[in-house]
Structure formats: structure tokens, C-alpha cells
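Next up is one chain by itself, shown in C-alpha cells, the form predicted alone.
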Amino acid sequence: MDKNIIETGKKIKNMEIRGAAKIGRETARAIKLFCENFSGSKKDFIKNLKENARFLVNTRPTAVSLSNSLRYIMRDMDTEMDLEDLRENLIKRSEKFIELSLSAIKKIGEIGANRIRDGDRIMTHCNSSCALSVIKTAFRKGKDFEVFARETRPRYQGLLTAEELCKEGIKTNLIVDSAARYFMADMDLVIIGADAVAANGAVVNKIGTSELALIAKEARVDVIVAAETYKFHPETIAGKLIEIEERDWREVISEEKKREIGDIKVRNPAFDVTPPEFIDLIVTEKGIISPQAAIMILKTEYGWDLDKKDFWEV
């Protein structure tokens, strides 16, 4: 195993590297460094590339941005090339993915900002670079609005969002997760990100998102999802379910407190699934779509043979 790959994988797993977009870019950077630093035969290169890719995929199974970054880099890879050409090709595709990821966030911000009006009150959840891009872009265009950021326990990513918005100069409120329904009647929009989007338009995102979308639907508040197309999950076309990661219970309660309580089981799912009927629209770098149009994005962007196994699985 490559040392840099192991280090990147550990940081992704323990959430030092977090956020679906950043996970995808850091995965691409790790593969780029592996290709640049490898010394050995072509046979060993291919073997090591598979092992390293498999290791990375298993660090955060719910974050499809990770596996899709690898799919983008390794799509149509010609293993008949000589080693130097193969390495160069993979390095260029890694760099291209990083470039596309960064430009996608900017484009989503520009498109999504048009949905925000002066005087709007917006609720958000977790710490999404795409959702933040939409909100910040609208503010930079001179729009006057107010944001309510849920704290997003147990890791408090919503606090990071609140800090970032405050630094931008945006009127921001930090609220406890359970206060969403209390404030929802006064909201105009809910803007969230996504870790994965299924073929039927269902959205996998930080735990609590589906609850928030349900509360918004009850209050007739529009829910906008901001997500790059590389978060759309191609294998769901064939009916594969997106694996929902359950994280360590120590994120919720200390070992000392657990011992003090006694025989208690602590559950800590990191994500949940929001049905498409609770989502009004999805903002991508390609434009705005309805959740039901997700399958068209998948067929356009990921039109490879779905029966064909990924490179690292062969």
C-alpha cells in the first residue's frame, strides 16, 4: 500500500478530510501522487493501483464522490499502454477531476443564487460546499437575507457553516437540530447539499436531512439540493442500494459516561435518505433539474456499461 494513500484514507475515515466534494478531490490528489511517485514494473503498478483504489473506496462507502472520482480517473483506462504513458494519462485525469470539481461548485453557486430573493429566510444543515456556494454567491450579488444553520450533531458541522457565513457578513442564526420545526413556519427556503443522489432522485445526506425535508414539506417550504453531477450514483440505476455508514458511538457519548450508564447500545448513523417527493429541485453544474430527472444525468454522465465491474474490483 502507498503511504500517501494510507494517510489520505485515514483522514477521510476519521473526517479530518470531510465533505463529499473535498473527499473526491483529495482522492484524486492521492492517486495523482501515487502515479507520480511509483517506481517498479507495469504489472506491479496495476496491482498496486487496484489495491490502493479498493482501500480508498472502503473508507467512506456512502460518499459516492470518492468512488466516482476514481471512476472518472480510471474510465476507459488502457492497460495496454506502456507504463509511462499510463501514469501520465492517470495524472492528467486526476488533475482534470480536481479542476472540474472546483469549477462545478462555482457554477452551482451562480445557478442556485438566482433562487434566493431579498428578504428570504433560509435554513440549512451540515456543512456543504455547494450549499454555501449558493448562499454566498447570492449575498455577493447584493441580496439581503438571513440564514438559520442547524448545529448538526454529533460532529457539529453546522457550527462550521455558521462560522463561515458570519465571516462572509451574512446574517446567521445557529439553532439546535430539534428546533427546525419551531422555526420552519418563518422560512422561505431550505438549501442543503448531498453526499449521493440515487437514480430515482432520492438524496443521501447528513443524518437529519430527511427529517428537515419532511418538516419543510409540512410547512410548504421549498427544499433545494445543491450537488455536483459526480455525486449521482450510477449503480442505483440497476437497483443497488446506497450503503449507509454507521460511525463510532464515541462520537455521541464518552467511554466514561457509557460505563457509568451500564448496558446501553449507542447508535450513530451518519446519513439518511430523503425521498424525491420531499425535494423540489436539484441544482447541478449542468443546470436545475427535478429529482425525477436524476436518471437522465446518470445516463448522460455515466453511460458506461453498468454490468461491467469497476477497475479495482476485477
Second form
Number of protein chains: 6
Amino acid sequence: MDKNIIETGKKIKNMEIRGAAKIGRETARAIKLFCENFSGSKKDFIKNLKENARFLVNTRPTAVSLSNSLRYIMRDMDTEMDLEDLRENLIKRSEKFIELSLSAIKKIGEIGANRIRDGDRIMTHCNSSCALSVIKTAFRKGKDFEVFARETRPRYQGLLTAEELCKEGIKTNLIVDSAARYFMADMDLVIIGADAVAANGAVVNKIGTSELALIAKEARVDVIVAAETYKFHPETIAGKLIEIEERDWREVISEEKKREIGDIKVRNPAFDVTPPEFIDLIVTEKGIISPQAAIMILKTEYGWDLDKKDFWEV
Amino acid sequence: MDKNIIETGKKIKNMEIRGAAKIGRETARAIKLFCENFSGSKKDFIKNLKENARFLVNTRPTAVSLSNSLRYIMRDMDTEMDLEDLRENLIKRSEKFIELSLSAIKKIGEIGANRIRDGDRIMTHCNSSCALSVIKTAFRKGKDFEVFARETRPRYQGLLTAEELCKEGIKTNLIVDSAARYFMADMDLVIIGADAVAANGAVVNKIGTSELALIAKEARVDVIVAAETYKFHPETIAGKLIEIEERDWREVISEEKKREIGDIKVRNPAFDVTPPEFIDLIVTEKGIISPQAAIMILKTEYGWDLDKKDFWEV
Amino acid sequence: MDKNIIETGKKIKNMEIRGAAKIGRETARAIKLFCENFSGSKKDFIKNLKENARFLVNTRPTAVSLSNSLRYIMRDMDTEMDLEDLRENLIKRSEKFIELSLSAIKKIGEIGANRIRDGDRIMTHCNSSCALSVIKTAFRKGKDFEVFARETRPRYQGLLTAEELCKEGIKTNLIVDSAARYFMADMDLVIIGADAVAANGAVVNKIGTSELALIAKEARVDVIVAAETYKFHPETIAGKLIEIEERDWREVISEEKKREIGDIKVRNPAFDVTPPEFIDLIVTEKGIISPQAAIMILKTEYGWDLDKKDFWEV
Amino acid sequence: MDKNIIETGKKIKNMEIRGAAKIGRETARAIKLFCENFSGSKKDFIKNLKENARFLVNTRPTAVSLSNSLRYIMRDMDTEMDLEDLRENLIKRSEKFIELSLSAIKKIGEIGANRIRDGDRIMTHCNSSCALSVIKTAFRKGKDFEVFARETRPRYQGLLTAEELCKEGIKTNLIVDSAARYFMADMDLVIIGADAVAANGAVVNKIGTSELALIAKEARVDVIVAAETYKFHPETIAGKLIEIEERDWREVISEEKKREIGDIKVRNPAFDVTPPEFIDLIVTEKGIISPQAAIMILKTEYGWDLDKKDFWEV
Amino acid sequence: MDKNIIETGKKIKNMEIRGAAKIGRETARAIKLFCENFSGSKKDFIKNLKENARFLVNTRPTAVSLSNSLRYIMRDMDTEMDLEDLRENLIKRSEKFIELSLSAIKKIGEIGANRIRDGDRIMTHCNSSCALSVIKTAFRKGKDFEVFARETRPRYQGLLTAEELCKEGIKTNLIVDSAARYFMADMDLVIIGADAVAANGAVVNKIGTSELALIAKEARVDVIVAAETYKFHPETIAGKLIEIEERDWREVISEEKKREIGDIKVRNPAFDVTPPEFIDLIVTEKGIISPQAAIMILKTEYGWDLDKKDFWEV
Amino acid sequence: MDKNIIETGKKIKNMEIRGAAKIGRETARAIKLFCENFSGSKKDFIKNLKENARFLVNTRPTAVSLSNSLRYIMRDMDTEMDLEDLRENLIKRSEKFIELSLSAIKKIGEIGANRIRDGDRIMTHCNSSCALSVIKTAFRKGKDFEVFARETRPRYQGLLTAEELCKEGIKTNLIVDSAARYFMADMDLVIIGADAVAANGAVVNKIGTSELALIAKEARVDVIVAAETYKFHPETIAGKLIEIEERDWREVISEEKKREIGDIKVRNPAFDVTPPEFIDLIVTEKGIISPQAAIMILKTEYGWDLDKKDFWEV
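In place of the form predicted alone, output the structure of the form predicted together with another copy of the chain.
Then the entire complex follows, led off by the chain already shown.
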């Protein structure tokens, strides 16, 4: 096992490295280093590459950006090549993924910013770097608008969003999650990020997103999801259900308070699923699509062959 | 001015006396004492009664239970009566209001409990004594069900609800407000209270209620509002809009945090309005009605004459 | 116990007497005879009347027309009257109920017929005498329309409806229940009956009604419910849930077929509940109301006092 | 036949007297004069009264305000009274109707104005004096808002509305009817009048109203109907369908143009029917109701007895 | 004409060979045999191939699997090849279609089974081998769930479904079609097959499917369609409407019964069309897509050239 | 600058050349002539070509058919070719665009006509040659149907439509725009054109289209959009919002009338945006797609590379 890979894997596991984009890039970086440092036969190279890829995937099996990073790098790998070409090719693909990841958020910001108009009031949820890229890019282009950030219980990521926006100088309002429908009649846009996009266009995102989208739909307010294409989940094509993590109840209530209350069960799902009919469009770095066209992104990126195993699984 | 009235008024103002039902009853009690203690001419009695009523109404002009309590007591007052009859009549009406208020929550509990079935999963919001009366009465009748309490940001009244339910021995789950749609697919009922019911059946209740009702409607889950008839707002017949109080932003975020974030506006409306089409039925102590029939309760209680001033305003 | 009462009760129990309207009328007739034939003291009369009423109610506790018939007769009974007045009064009320029942279907037919226009295509479900009264009255008035009868599995009451309509000379189509949405785009009206109407306007009727109403709503086709006021269920004001009878599975499948198929459970609920928002109006003999105004019929007929026990229960 | 009655009837027929409210008042005035001037026996008085009422009703059988005016006047007429009491009573009722009609629009203006808030954008359709009373009263109370008037093809009554509003000094926009949805996302209220309100809460108003209401509903904009209670149509309780007049096609297109185009059929219905679920509330002079409670107004005004013939029809 | 082709054609016509998948495979098999047995010139081969293909297509012009089977086999046929290569190529394609057809149902079963969770209650309609493959595969993987089969009037294919499920040991309930909405509140999934999928994602399936899908949508229950890609209808791209066959009325009612009833018209459409917005996803052997992405499957399989005639039509 | 290009540009600017299709074709024709007439070096040719293209684009920057015409011609241009090949290639592409444009409307007519059935009632809006091609083709194929044309205020293009249809001999009705919902219950199809189609399937068309589509959706009437693929807007992939032109208020009202009315603002947007969920399918010359698959057309025509500048912008 490669030393760098082990190091990176450990950091992903203990969440020193976190955030979908960062995980994807650090994975690519580790593979690049592995390729650069490897010495041995071609046969050994391939065997080692597979082992190290499997190791990385297993550190956080539900993070779609991690496996999509590996898929991107190894997609068109031709094992018939000689070792040096193979190595060079993988290094190039790794670098390209990092580059792509770095440019995607910027690109999404530019595309999405075009949808914001002067005078808009925009509601957002949680703390998505893609959604923020859209909002900030619009602001830097001189657009004049106002943002309503939901606080996003239980972890208050809405405060981070509010802080980032305030620092930028954007007019910002903070509301409790429950006040969304109260203000929705005055909104012009809802802009949110995504943790994963499924084959039928359903969007997995921070708990509370699906109810925000429903409230927006009822009020005829457009819902824009901002997501890089490596958030699209290829295994959902084969029917895989994206698991919804349920997090520690201590995020919701303190131990003392819980003891006081009595024999209560505190439920704390971290994400929910928004059906495609509540979403008006998804902004990716490849352009705007309707959520129902998600399969097109997936097939373009990962091909039609469902039976083709990932390289590291063969 | 009557000493007791002043005392009661002060307590209502500084919120020593609070909760719609309690405010109504204490108002009635103060009027009763005033009648019992008054000595003087009939003319003085009437003059004083008006002054004292006006004083009480002004301590908390938006509390509909306060003015409805006075309306109940003075509804059919015949100033042609002689003083003793008048006094006796008012005392009787005051006592009857107190009695009615005490029995209404109990009655609503009994009626509403009939709607709960074994195996039901029920979501609730905030901390409504009427809604809790329905849930507890059902439990005491031996029904076997489970409750999901939303924490109800910003003031976490959902924790009070959770505590009350746990003490009763009812199976209880606590969730953040945003998780409502995540769990809604598994719910069978939503039961909530009301701060006020308008002439067209719209229900004013704690912020977050209208979005819960929308989420329930989308999932074909019945929404039951539990509310005493003195929550029905007679002035809405004349077009009065029920004002939505916006509370101190410190309920949402600490001063330190706000300073850290920067130039942000924190919005904190205390209530929202749920349109009648999201509500399946209202349980009152007079029975179950559809929200669109709210005007019937109002006209039965307060009559058809819009121009008739309240006694204390003449 | 009165001989006639026992006889009538037996016939209701074994379904010799059936159909909501008939049950109501025969109940009234039996009470009338009891009053006419009774000899004894006033005290005995009252005691006997209660016993006989209770006996009748218990023969079919879920038939709302039976208890509503008794409620109608005994509504304003003044036990302070002397025996002869009491007796006479009850006889008159019994006769009036019978008369009212006989005229109600006719009246509903006349009112409802006004809603049918030349060229209409009307869908109906099951075999409701009120709905048929509307359709036939319109035809006899010379209106030219066409009816689509759903066969109404499992008992094919739609065939009875089709037969009645054909005999009348009305252009009639028969379809399987599943074809309702296929034809709905061409319909102008849906006309159905009711087994019971709840306090919030929900309508209990033959299984399949709620899905027909939903399909009609989606296609912007008016849904008319035709129901006598004694189908309105006073106990639902107090939260009583109308129980849905589940009938013998042999109605759905033969024993042989079931045996052939294997270890299967056949579910056969007889009724379903249509929410008021799927119904455009209810035609009663007192006129047209929106379903949400159902409580108004109930309060007008049965008063506001929820605690008032039925005479026979005191 | 009374000379004044004949005169008034003629003017109603040839539309010298027009507008629902005016027709109602002039009807009352004519009856009053008839009563004052009549000399003869009581029997003759009654016979004449009936004849004259019948005559008036027949001048414009579809104008609900005409017959409702007569119904109001003759509602509680007691033919057992002696002539002078009868006469005096009818004169008093006539005067009261006129008074009521004169005050109703004002009252509706005051009630409805409470629903308008500073900053509102309001869309209206056609040229309703009740809707205008609401808007103008709000303006005179110092509220700051903006109105969008649809031009209301084919007769451009929207121009009259726009003119009235402009003269008042209210900020006014004119749009073609088709642009309603384009602007609806920015509206806060839709305020319209009614030609008639049916027993189930459906509202008959100028063609284009139902589509405006649908567009508002889709965008979660409240729809307020402003209508005097004598617009409520008692005969709809008995199932009467309100007929929709189809007007001359020359209102839509010139004869020349039509000839140029060729063999074309021009359709020109004058009114349409808005279902109650698209309306948030109706403002009457008796207060605000939900449309589904329309039957309550009708029963309060015209009673429960469907078979009771109008006095002039007996 | 080839003997085998004639034989196969006859069997398809008289429905000895039936079921979309089987028809497709037998068509392929017949073409394969034709290719193997043919002796003659290349020119004759091509002429004969066309004739035989045309003959087969005409035996059942509405069966999309038949023409799609031929399209698959002849898709990339290069008539410039010499006879032996041509023959070999066609034989290989025929075998590949058979193989593909055999594996598709299995693959769909595996993909779809991933969407079923322990504790699910699933409703199905008619008797689809794809839908059953999904359900059975999930069961064989050890999932614990329950199925509700609608009987599917008029031909009761639901009984066949129930029988298959029972034999497998799956907990199964049978209901009449009309009871679907009654049970829908307790369902977690609806799984159905398809007879054809149109270019805009509309699904043609057994009568009653569209209303089941509507009922599911209303209750927020996911609707899964299971269909092989050769059910996607390439001619719908060019606007062809899929014809809905109306079957013999004797399927609905016996001749005797009809005679008894009188002059009645019995309507009996065999299929209906479910719009894409009622369907959550389609499971194909190529993976999961949203119905709106149906065109992508069609263009990938059949290309973009609308004017390209099928080989046998040139 | 080329003389022909200047001439064509001038005509486009002053609207001598107008209509999306014509603009596209004349653009192609001018480029063709430029290529044929050019004499000079290859370097000059390329420089001139760019200048002339830029000039044309600037004459009407919002006309998507103009830039799409240039994109089509220059799509695969290889500047490495020698001058003669380059020139020949561009001439061929220009001719092909003209041909394609000429055949697209015809092709759309044929495809769309398949969706019309005997007995259909079809509503249309404005005056779209694609929509008319569908309707007329169906008529010429012998289909028997009826059309309702909305007059399309403010410019009455509906009269042009009506005229064209009448001349063809098609049964035609004309209505004011506001009467759409009144007649919608009787419609079977809505067929409209498009000015532009966005990446998420939203359709920009004449003002009033989105409300017609909403009204149709409410009534379960299919909405068909007929549009050539060069109406699909590639820049919307990158988030560009299609600007909605607001036209001269004199289209709505005369100067005299406006002066009479007073200080009024007349709003007159020319187009609106119909969201994809109100549209059932789009007919293009490449076949039928669901609106959500619009991105597929765009990516097939214009590729995936968002950063690739148009040839004339480099």
C-alpha cells in the first residue's frame, strides 16, 4: 500500500479532509503521487493501483465524489499500453480532474449568476459552495439583490452562509427554518446545492431542502440546484438507493436537556430527497439542464454499460 | 379604577398571566370581582364597568381571548335592568365563561381523541394545550400511537411538548423543524393548535405551521386544528387583518454571533397564516367543523351586526 | 317490548328491510304504531318508548338513517306534556318523518335535475336512488344527455343502475371501473349518492367513489353528491369516525378460484371516504350546499348542544 | 297596474335604469310609491301588489338584484294584518332596502380596505363598483399601493376602471388580458366584483374572471370578491343554473373584418363561473365569509323553506 | 416466402405466440432460420428478406416488440457486404436480440429490486412479467414486503399475478380495482409494466393504469414502470399516436345480462395512457431513467434520422 | 464589408425581412453569396467572414434563428483547409441550412398532424407558422376538427390565424383571449408555436401563452409546442436569460384615449415564458420530445463545450 494513499485515506476517514469537492481532489492528488512514485513491473503497478483505489473507496463508501474522482481518472484506461504511457496517462487524468474540480464551481457561478436579476430576493438553505458561487458571482457582476438564509438546524450552517454573504457586502436576512413559507410569497428564486443527484433527477441535499422546494413550488418560485457533474451518482442508474445518514442526536439536543425530558427518541436524518418535479433546473459546469435530463449527464460521463465493473473491482 | 382590575391588567401586561385561555379566565375573574365589590349608583356602575373593560383590553390589544372573554360576559347585557339584576347577571356570565374555558379544552380533547386510531403516527408543532389535550385524552383511553414533535425554532417549545408527552408515557420522537417532510410519508395525522381563527377559516399559529400543513397536504395526511371557539376572531369579519408580531432577533441568534457575522438583518416573525384549504377540520368544544365554516361559529357567538360596538367602546 | 317494534327490528337486522331511506321510514312507522297502541301510565309510556328506541338502534348501530329517524321524531319532545299530547305529538312527528323521507328523494331529483344540461355526459357509480332521481327527473323534463355507469365491482350494482336507466329510455354506457379516467376527459358531470356525510363535509359512499371524485377533479369535471339530510351524521360533530365495513371476500372471488390461487388474502372494504375538496356540491332536499357547509345542516337539524344525550340514552 | 311601476319597469327594460344596485333600489322605490298611493280594499291591495311585482320581475327576469329587492321587502309580510299596518310595513321595508343598498357598497369598501397593505400590488378585472369601493377607500385612508387593470376585452371596461383610479390619483397600470400571468408573480392581491354568487360559493362575473382567479391561485395570490348580499342568488339553492349570456359577436370583431376573414363563427360569452376553491374570501356588507359559506348568507336572508313560493307567485 | 416465417407469422396472428417479449424473440428466431436456410443469389436474399420481414410485420401491426425486433436485427445492415458476411451478420444479430430479450427481464428485476425496502407495501395492476421480475427478485434477495394486486377487470389478469406471487410465497392481497385509493394511504410503491413507452415518456398500459398512477401521485407514493427498451416506440417520435384497442363488450358483460338490461352500449377500451408526470421512474435493462428522458433511449437505439425507412419498407 | 451582407443586414434591421425562419434563411443566403463572390487571400477571407458575421449578428442580437443559422454554417469549419475547400464547404452548409429550414416546417406539420384526431377541438394562440403547418397538414389529410383561435391582443394576430384557417376551409371559431378558460372544458388540444426554447425546456412565446398553457393543464388538455430545432437557444445552456421585449404602449391604446384617461402607465410585454411542466410535448423536425429533454437537442446540435466561442467572436 502506498504511503500517501494511506495518509490521504486516513484524513478522509477522520474528516480532516471533508466537503465533496475537496475529497474528490485529494483522492486525485493521492493517485497522482502514487503513479509518480511507483517503481516496479507493469503487472505490479496495476495490482497496486487497484488495491489502493479499493482502499480509498472503502474509507467513505457513501461519498460519491470520491468514487467519481477515481472513475474519471481510470475511465478510458487501456491496460494494453506499456507502463510509462499508462502512468503518464493516469497522471494527466488526475491533474485534469483537479483542474476540472477547481474550475467547475467557478463555471457554475458564472452560469448561474446569469439567472439572477436586479431586485431579486433569493432564499437559500445550508452552506453550499456552488450555490454561494452563483450568488457571489452575480453580486460581483454588480447585480443588486437580497438573500434570505435559513439557519439550517440542527447545525446552523445557515450562519456560515450568512457570514460569507455579509462579508461580501450582500444584503442578507437570517430566518429560522420554519419561516420559509412566511417569506416565500416575496421571493423570486431559491438557490441550493446538492450532495448527490440521482438518475431520475431527484436531488439529495441537507435535511429541509425538500420542504423548501415544495414551498417554493406552491408559490411559483423557481428552484435552482447548483451541482458539479461529479455529484451525479452513476450507481443510481442501476437502482441503488442513496442512503440517508442519521446523525448523532446530540446535534439536536444536549444530553442534560434530554435527560430532563425523559424517555424520548431524538431522530436526526442528515439529508432528504427532493423529487425532480420540485426543481426547475440544475446548473452544472456543463450548462443548465432540467432535472429529468440527469440521466443524460450520467450516460455521457459514465457510458451505457451497466455491467462494466469499476476498474478497481475487477 | 378597580384595584383588582388594575392588578390583573398589570399581570397580563408583564406576562405573569399568559396563555390565551388563562388570560381569558383571569379577565373574567377580575370582572366578576369588580361586580361583587362595586358599590354606587347604576350609572356609576356602568361607567366604571366600561372604563375597567377598556383598561383591560388595552393591556394586550392583540390577545383575542381577552376581548372575547369580555364580549362573552357583556354580550346580552340589558342596561335597562336594575343594578342588582345587572350585577348578578354579569357575575353569572363571568362564572360561566370561566367554566366554559375550563371545560372547553377537556371537551376538545374528548372530541379530537376519537380521530386517533391505534397505530397512528402523529406530528405536532409548538406547544398547544388543545392539541396536547387531544393526544393525551386518546392515550388515556388506551390508544396506542406515536408522536413526532418538531423542536419549533427559535424558542424550542417543541421540547416542552416532548417533555409533557414523555411524562405521560407516550412514545415520543423529537426532530428539527426541517425534517418534517422527511418523516411525513410515515405520518397518519398532524394535530396542531391555533392562536386565532379568521372569518374565512385561515388559522394563525406559531411560525412553521403553514409549511407543516402544506407538507401534510402534499402527502395526503389529515391536518387537525384544535381550538376553543373564543380563539375565533370576530373582528376579522370586518376585514381586520390579524397582525403577525415580529419578535426580537435575539431569539434567533446571540448578539455575539450577530456581531461576528456582520451587517445582517435577522427576521423573526412569531406566527404565520395557514389557508383553510390545507386544514381538514377544526375541533372546537362545540364540535368538529370544516375551516370554511368558521364564519358560522363567529356569527353564532357574536351575531350579525357588524356596526354594533363592543359595550366598552360605546 | 312492543310486538311491532320487535318485528320491525328483526326485519332490519336480517335485512328484509334495507336501504337507508326505507330503514328510516320503517323505524318511524314502528314508533307510530307503538304510540297508537300503547296503553298505560305516562311514566310507563316514556320508559317503554326509551326501551323500544334503544332496541331499534341496536339492531343496526351503524345505520345513520335509523338513529336520525328517531332523533327527528323525538327532537323537541316535552316530557312535561300530558300523555295524550305527548302521544299525539310523537305520532305526528313519525308521520312527518315518513312524509319527509318520501318527498326528499323527489325534491332532490327536482333540484339536481336543474344542474343537467342538454348534451351532458354524466358518469355515475354504484346504484344510488338519490343520484338516479336526479338523472331520471332531468330526463323526464325532456333533457337530452348520456350516462356512463361504472360497473361497480365487486357487486356490480352498476348493472342495476344501467338497467334502470335503459328502461327509462336514457342513452347509457357501461364501463369497467378502471376505465373512468379514460372517459373522464369527455364527461361533463359526475353524480353520486352518499351513505353518510360527516361534519367536515367528507362523504362516505360505495368503494371506488373517492377515486372517481379525484379523477373528476383532475379533469375539472363537477362532482355532485345527492343525499337526504338524514344521511348527515350528527355523531361526527363529536369526532366519531364512521367505520368502514369490510365485507366477505367471496364477493370478490369464488372459493374455487381462491383455492386455485393459493394462500392469498382478499381485502374487500365496502365504502370509502371522499374528502370535501373533491366534491363541488351536495344536493339535499333543503337545497344545494357546498360540502364544507355540512356542519350547518347538522346544527340546524340537531342543535349545538353536544352533551345533550339522545332521548333513549338518558 | 300602477303608473309608477309601469314607468319604472319600462326604464329597467330599456336599460335607462341599469346596474344591479340601482335596479334593486328603483324597484324598492316603485313599490314604496305604489303603497303610498294605493287606495282601495285590502283584498285589492294584495291582488294589485302581486300583479305589480310580477310585472317588475318580468321586465328583466335574470337580474337577481330586482327579485332580491322584492324578496327583501315582502319577506315577512303578514297578510293577516289590516291594510294600514301592511302598507306601513311595506313602505318601511322598501325604505330599508334602499338604505341598505346605499350603505352596502360603502360598508364593503371599509371592510375590504382593511385587507390592503402599504406596498401592495393589486390586479383587478372589468369595472366593479364594489371592488373599486374597496380600492378607493383604502387609498383615502392613506394606503400606498399600485393597481393593474386588465383591459377586459371585448368591451374594454378596464379602461373605465383605469380612468376612475387615475382620477382618484391612484398609481394605475393597464395591461391586455393575456398579460395577467406575466405580471401575477409580482401581485399581492386580486380584487374583483361579482354579478351573482351561487349557493355553493361559485361566483359569476365578467368573462375572464375565472382565468384570472386560476392564475392567482397558481401563484399563491389571494383573490377577494366584493359583493353585496343581494347578489347572492336564492334560486341556486334549488339547483337553478345561472345562465351565461352570449352577446353579439360585433363586440368582438367588425362586420367588415369578419367578411374579410370568411366563414367564421365568433363566440362571445359575457360571463364565466369561478369555482369557490379559487376564491379566498368574499367581502359582503355583513362581513367576510369564505365562499363555501355562501349558503349561510342565503339561508339567513331567505330562510330554509324551498317550497315557499315568492309572494308574487302565489 | 420462407416456410418457417409463414409458420411463425401464423402463430403470432392466431396468438399461439403471444406476450411482447415472446413475439420479439420468435420473430428473431424465424429470421435466423431464414438466413441459415436460404440458398440463392445475394439479390434474391435481400428481396426475400424484405418480403418475409414485411409479412411478419403485417401479422400484428400494432405489436411494437415485433417491429423493434426486426429493427434491432437489421439496424446496421450493410448491403454492400457479400452474401456470406451479410447472412452471418444477420444471424449474429438475431441471436443477440434473443439473448438481450432473455436477459433484459432479469436485469430489470435486479435493478428494480434495489428500490424495494423491507416493510414496503406495493400495489400492482394487471400481469406484467417485468413488474413481477422486480418483485420476485426482491423477494428472493430476502426482502420482506407485501403486495396488493388489483383484480384488473374485465379480464382479471390480477388473479394471474396474485397466483404467481402466492406460489413464490410472497404475502399477497387481492382487491377490486375500485379499492385502490382506499388502500393507497398505506402503500409505499406502485410497480407496473408497460405495453409501450412513447417519445414524450407517456406509458401505454392496461386500462386502469393511469388512474392508479394518479391516485398514487395524490398520495405521494412513487410509481415505478418496468419496461424493456424494445417497448419504447420509435414511430411515436414521428407523432404516431399509439392506438388504443377497444375490445369485445362480451368481456365486460354476458349476452344474456345485456339483453335483460336493454338498449345499452358497453364500452371496453383495453389500454390507457399515463402521462409522464405521474411516473417517478422507468426501470429498463439499461438502467433507471425519468420518463421525460424516453427520447434519449429511442435516439440511442434508433438514431436521429426520421426519414430513414425501415429496411423492409424500402 | 460585403455589399450583399450590408443589404441583408439592413433589411433585417428595418424588418423588411422578418419571421424567425426567414431571417435564418436570408442570413444563410447572404453568407453563401459572400463566399461565392469573394476574391482575395485565405487570410483575408477568414477576416472578412468574421467581420460580416459579426455585422449580421448585431443587426438583431435577440433573434436566435439568425445566430443559429451562422452557427449551423460554421459549426465544423476547419481553417486548416485551403481557401477553395473552405469556400465550397461554407457554400454547401449555407445551402443545407436553407434546405433544412424549408423542410422543417413541412416535417413538423407531418409529425404534429398525427396527433390530431377526428372530432378534436383545438385552441391556438397568436399566428405561428409551425402550429398552422400542423393544423393544415392534418386537415389536408382529411381529418375533421374545429379550431378556436384567441384573438391575441394587442396585435390581433389571432385574426391572421383565423383567416388562414378559414381560407383552408377549416371550421374556425374566434374568441377573446379571456374566454379561453370558458371554452377549455370543451377542448381536446392546444397547439402553439415558440419564439425560443430554453435549455430546461421553458418555452418563450407570444404574451398569453403561459396562461393558456396553465388553463389547459388545469383542464387536462394536452399542450403541443411546434418548433424547429434552430429555435432552441444554445446560450441558455450557459444561463443566459431570454429577454422579454416590452413593446410600444400605442399597440394597446390610442394616444387620444390615453390622454382622456389621464396619468396612466400602459404595460405591454410581447412574450412570456411557459414552464416545461405545462407542456406535454414539443414537435421538432427531428421528432417529438418532452420539453425536459430540450438539452438533448441543444447538445446534439451545439456540442458540450460551453467555452468554445462562436467562430465570429474569436
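Just so it is clear, the model here is predicted, and its values are computed rather than measured. Residue numbers count along the first chain shown, from 1. What we label the rigid core is the largest C-alpha set whose atoms superpose within 1.5 Å from one form to the other.
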Requested in this report: Note yes or no: does the Cα of Arg250 move by 2 Å or more between the two forms after the core is superposed?
Outcome: no
Query raised in the report: For Thr161, is the C-alpha shift between the two forms 2 Å or more after core superposition?
Result: no
Requested in this report: Tell me, please, whether between the two forms the C-alpha of Asp144 is shifted by 2 Å or more, with the rigid core used for superposition.
Outcome: no
Query raised in the report: By how many angstrom is the CA atom of Lys10 displaced between the two forms after fitting on the core?
Result: 7.8
